[in-house]
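In structure tokens, the next block holds one chain alone, the form predicted on its own.
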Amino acid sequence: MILGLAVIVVLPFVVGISWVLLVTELAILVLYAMAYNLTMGVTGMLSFGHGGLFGAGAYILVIAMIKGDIAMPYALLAAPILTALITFVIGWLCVRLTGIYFAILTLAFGQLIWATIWKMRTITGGDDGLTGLQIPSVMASPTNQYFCILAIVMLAVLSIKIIVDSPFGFTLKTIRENQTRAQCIGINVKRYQLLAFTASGLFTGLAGALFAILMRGAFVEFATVARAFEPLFAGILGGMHVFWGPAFGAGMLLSLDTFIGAYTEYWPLVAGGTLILLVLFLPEGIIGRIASIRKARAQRLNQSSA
């Protein structure tokens, strides 16, 4: 721990402003599939929707910015809130829902904030995105916006932290784990569902509202079915049902993208083959196979020292 926050302080004095840039980028991703993974890896629920939601939350930020003259601390508080509530009304009729038939409506509702981005030209701008966002003196500079944004993920990644850990990050495990027996010892499923699909939309919406940030404007690409399957691919490659596999899906996706895309554009079809052989033989993710592999020594060492 001691040693990740000595890194992170030194790491912007000792390389240069690109690694800097992209170590940022890789911090919001981050965020973003862990504020996915309380919907899919926690919760058992998969959304195709959230692309919709990082972009809402870009919009929104850019939007009070640019066209409501609202500083960037009250921008940036308000576009995870009002993100929050869209998901909560998507939530509210999609958690009737469940399996693939959930996965879909997310689908269409992801969609629908496309579209509306798309056409509400006068204030989206539409397909030329709205640019020109006016950064605070205190985030001008590449470090000091570095320092700003990986400050907001570590507490917002320490907020999904408390709520996994949490009596209701516990029954939102209960209820992946078996729907049935949960709604037989009481639990409100459809209840906790919608909470915990607001909860992902919240953080998704903070994500997008820093990514905005980071690429100074908000673009209608920001919303596309492509940025929803990000957050997907990340828990797969890193391992869903452990808290730290997102994060680690997340770098290699990045890595994917940004080194092998710098020697071929066919980065996809890699990204796309590594994703099938995990699959394959690593279902559980590359974080999670350490895991149950930790998990089994010990159990090992356990019954060897009984």
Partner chain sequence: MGLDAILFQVLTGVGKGMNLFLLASGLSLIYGVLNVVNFAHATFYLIAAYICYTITGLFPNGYWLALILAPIGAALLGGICERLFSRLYDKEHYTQIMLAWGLILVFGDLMKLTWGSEGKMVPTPDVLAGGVPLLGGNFPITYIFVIGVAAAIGIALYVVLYRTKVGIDVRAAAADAEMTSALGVPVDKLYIIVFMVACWLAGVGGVIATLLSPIYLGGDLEIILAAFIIVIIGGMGSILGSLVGSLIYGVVFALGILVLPRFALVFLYILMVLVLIFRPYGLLGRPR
Given for the second form:
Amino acid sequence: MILGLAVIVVLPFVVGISWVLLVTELAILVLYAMAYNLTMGVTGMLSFGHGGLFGAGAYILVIAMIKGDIAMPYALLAAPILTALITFVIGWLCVRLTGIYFAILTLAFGQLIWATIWKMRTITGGDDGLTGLQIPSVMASPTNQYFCILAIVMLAVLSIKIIVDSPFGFTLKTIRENQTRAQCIGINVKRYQLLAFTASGLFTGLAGALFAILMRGAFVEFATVARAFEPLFAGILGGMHVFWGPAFGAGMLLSLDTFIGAYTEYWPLVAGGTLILLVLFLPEGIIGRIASIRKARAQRLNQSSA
Amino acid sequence: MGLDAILFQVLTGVGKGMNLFLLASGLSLIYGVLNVVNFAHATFYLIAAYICYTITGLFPNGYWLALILAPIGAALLGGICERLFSRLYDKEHYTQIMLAWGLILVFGDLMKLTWGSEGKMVPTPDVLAGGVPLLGGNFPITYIFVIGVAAAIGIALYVVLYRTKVGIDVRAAAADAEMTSALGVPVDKLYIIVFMVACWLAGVGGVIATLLSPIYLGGDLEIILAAFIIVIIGGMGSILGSLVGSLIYGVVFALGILVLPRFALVFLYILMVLVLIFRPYGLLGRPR
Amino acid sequence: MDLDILKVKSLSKAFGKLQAVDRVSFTVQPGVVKSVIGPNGAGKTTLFNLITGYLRADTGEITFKGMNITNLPPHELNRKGLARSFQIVNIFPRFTVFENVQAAVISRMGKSSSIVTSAKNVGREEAFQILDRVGLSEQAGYIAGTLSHGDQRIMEIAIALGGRPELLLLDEPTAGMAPEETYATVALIKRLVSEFGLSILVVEHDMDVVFSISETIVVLHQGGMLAQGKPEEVRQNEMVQRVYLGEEITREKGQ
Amino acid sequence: MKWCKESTLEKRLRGRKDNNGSKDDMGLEATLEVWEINTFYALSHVLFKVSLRVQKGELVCLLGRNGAGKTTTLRSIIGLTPPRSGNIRFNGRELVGKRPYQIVRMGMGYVPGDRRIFPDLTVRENLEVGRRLRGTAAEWTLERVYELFPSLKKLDKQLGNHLSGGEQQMLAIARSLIGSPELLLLDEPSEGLAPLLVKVLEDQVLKLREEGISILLAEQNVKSALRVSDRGYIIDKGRIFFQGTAKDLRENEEARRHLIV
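In place of the form predicted on its own, output the structure of the form predicted in complex with its partner chain.
The complete assembly is shown below, putting the previous chain first.
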């Protein structure tokens, strides 16, 4: 852990700017994947609406700063909170449904956000997006930006970790494992699903806002369905039932994009192929597989000693 | 705006809607019978459209040949994909959706490799060029053709499902696959057939869509969302629901463009949200 | 003063034309086992689902510790001290055995929304106590889904105990069990009553089990009550025997 | 009458090994032979070395209480819940490993306890699902089926979910019959039927046997089953405890013990 921290601190001084930017982006994607996983991996609700929420976070920050002249710290606070509010309203309507219907309703809301951003040109700039975000000078250099964003992401991931490990997080996992059973040990399932969805929206909004800072603006692409699939993909790659699974998946996803993308423009082919193979042959994800092998071995040892 | 102009627009919407019906009915059929959410369904539509482009480029008057061959190509490809999906029939829906997403990415890239990333236009066959004077405007023959083909296929689909042994078996399997197999019906073979027929329908949809708009990469994602809106509004698993949903989609979109040009799509999303909240199984669907 | 822990009064439920439960009334006294028996389709499971809030009653009233609990949702019933097990194994299969019980304990402690502490040690002692009580403490670290069928069913009872219930509803607790497991379960049920003073309502097919654990028995037939009484009385009841052999009988209406 | 005391639980524990299925040495031509099958649902062991035989043209009943293993036995035979070990032979051909539709096509019919009528299909369409051309003389046509169940003919265009319980039961039998089976597996056909309808059903079952169809009838309704059967088995807790002629079953005390409260 200390070694990891040391690497993080030293990194910007030994590698080039493009690498610093890449790692910053990675940090944001990790946060996004883990935020999403609160819904999908932890509580077991399939959402396709997170693209819209990610976009919402980004646009709220940019609109607040450009149109509202609000200082960045406040805008950075407002973005996740307002996104969480939006998520709460959407979630309140969505948690009545289950399974694929829940997923499709979130998809509809995600698309509604996307369409609103796309069509409300006067506020959002439509196709052109909103550019020209002025970043305070402390954060302007890639290295400073790197440290600021990484600090925020680490804080957020730590909060997610605390949530997942808490009795609240445990309750969410019970709901994922068996809703009927959760209900009859006294858990109000819908209420907890709504809370989990809202918390997930909060962190997704934060990730979107950070991404807007990195990109110096907000664009319609931030809110597409493809964007909604990204964290799900990351979760499947890494394994969504283990805490660091989605983070690992996000890393793999970005490396696929960056490195294979550098050799060939056909990286979606590779990514899609990987996804197909994973879903068919390794549905637990890579980290998830390792974890379950370990668990099984531990139980075997336990049984043989007992 | 005159009443004629509005009616004219409604007719255009019906044309678009009927084209989408071919796609939506297949999506609905796959869900109803196999309980699979085939997010990649529109990809078969796009592939057929590209095959049609190639065939029309090779042969003069190749459009009619394409109308026969391209959907068959989509169906064969669908048959292969069904074998992949079959491994996930008893798994959670999200795994099927991720498999579909993988297929979308892979096929998307393969299409880019084969046909490049510029948009493509398929020349309209001479017979279908021009229009007929109607309601004070000139209604394109292509739209009439699309409505005609889709209606004919819709009727054929109905006849097969309700009048033939295979169709009745399909409906039985949709309700209770295990009991159907215990009556001597090889349900897994039935599944392959249904998947292939659905992809064939999507293929026909793709080929006739080339008459209405250009072909471009990523078009499948737009179309699949439209198809989802349709089956949600109409009811997943109901063929009649897809028809009603398609017509609602086409007409609301066409009229929406007249009223608030930029928000036509938003209307449809709102409609879908309302349906999901108040009648999650759709206007003509039933809860399962 | 109400001495009965559970009081079911004239409860009815119909599905379309089928009268699944027809004016059923009975009571459960504290600290006893009461069984509900009857041939297939007699309405036992429907009755259970009505009491535990999974179905809404058409008419009738259910009172638990003097409170009217008719049509309350399952999670509220659980909080009031009424827990159930399921006919088909219904557990958290990917959790460990310990976590399965811990989940119930955390919920009962009202700590489900807490985010300040780690879940690891919350309710730990109590969960282990319960596992000890049902004889599963050695398997505490196992993944629940890998246990034998009998152990899974016993673990279900352990989950129910996590809610510190006063009344336990067991839906066919010995279904699908090997004889050794059945024997252990019967012993466990007896112990829960004698040592911990629980009241238990059981639906069970295995008549040996029913007669060895029950204080009183209710016999259902085609949704209605056919007989009620001590095991001996039910055994001697001519009507009950005839029903089980498939003879036609007409149930007296509105008894 | 002797009743189970608690000690019978222990007795059952001891008695387990004595009961190794039952072999039939009548030497007659067997349509169906089930030999020591063990069936599981996931981890739970449901059938323990169950063996039984159905002779050509015979009507055999399988009696037992709720949850005794009757349904699982039938599901094992038809291939819906294949046994993990043991053999099932139908006209000399091994069934274990075959898919349900293959087994049905070999000439077996299955009528499930909950009828499982396709709700959105009409009566005629429900029959259509079961129809297969076998090209044998014994083939059942729609007309012949309607002859046996005249009331279904009037309901021809009714949807499955609009039928009464008795009508559904008739349709469920008719639906299997139209596949021209040599052996019919009937799972608790009398369940939920009014007494008068049970009698009607018995007549129909007897008529089927007169047509030369062998029948394995799982029943909880002992009186009704013994009125029509030639022979029977008693199953309890997933094991066959007793077998004999209908007369034996009616009179034997030990047999009754497994059937009554």
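Take the two forms, superpose them, and find the largest set of C-alpha atoms that agree within 1.5 Å; that set is the rigid core. Positions refer to the first chain, counted from 1. Because the structure is predicted, anything quoted here is derived from the model rather than measured.
Participant: When the rigid core is used for the superposition, does Ile17 move between these two forms (threshold: C-alpha shift of 2 Å or more)?
Facilitator: No, the C-alpha moves less than 2 Å.
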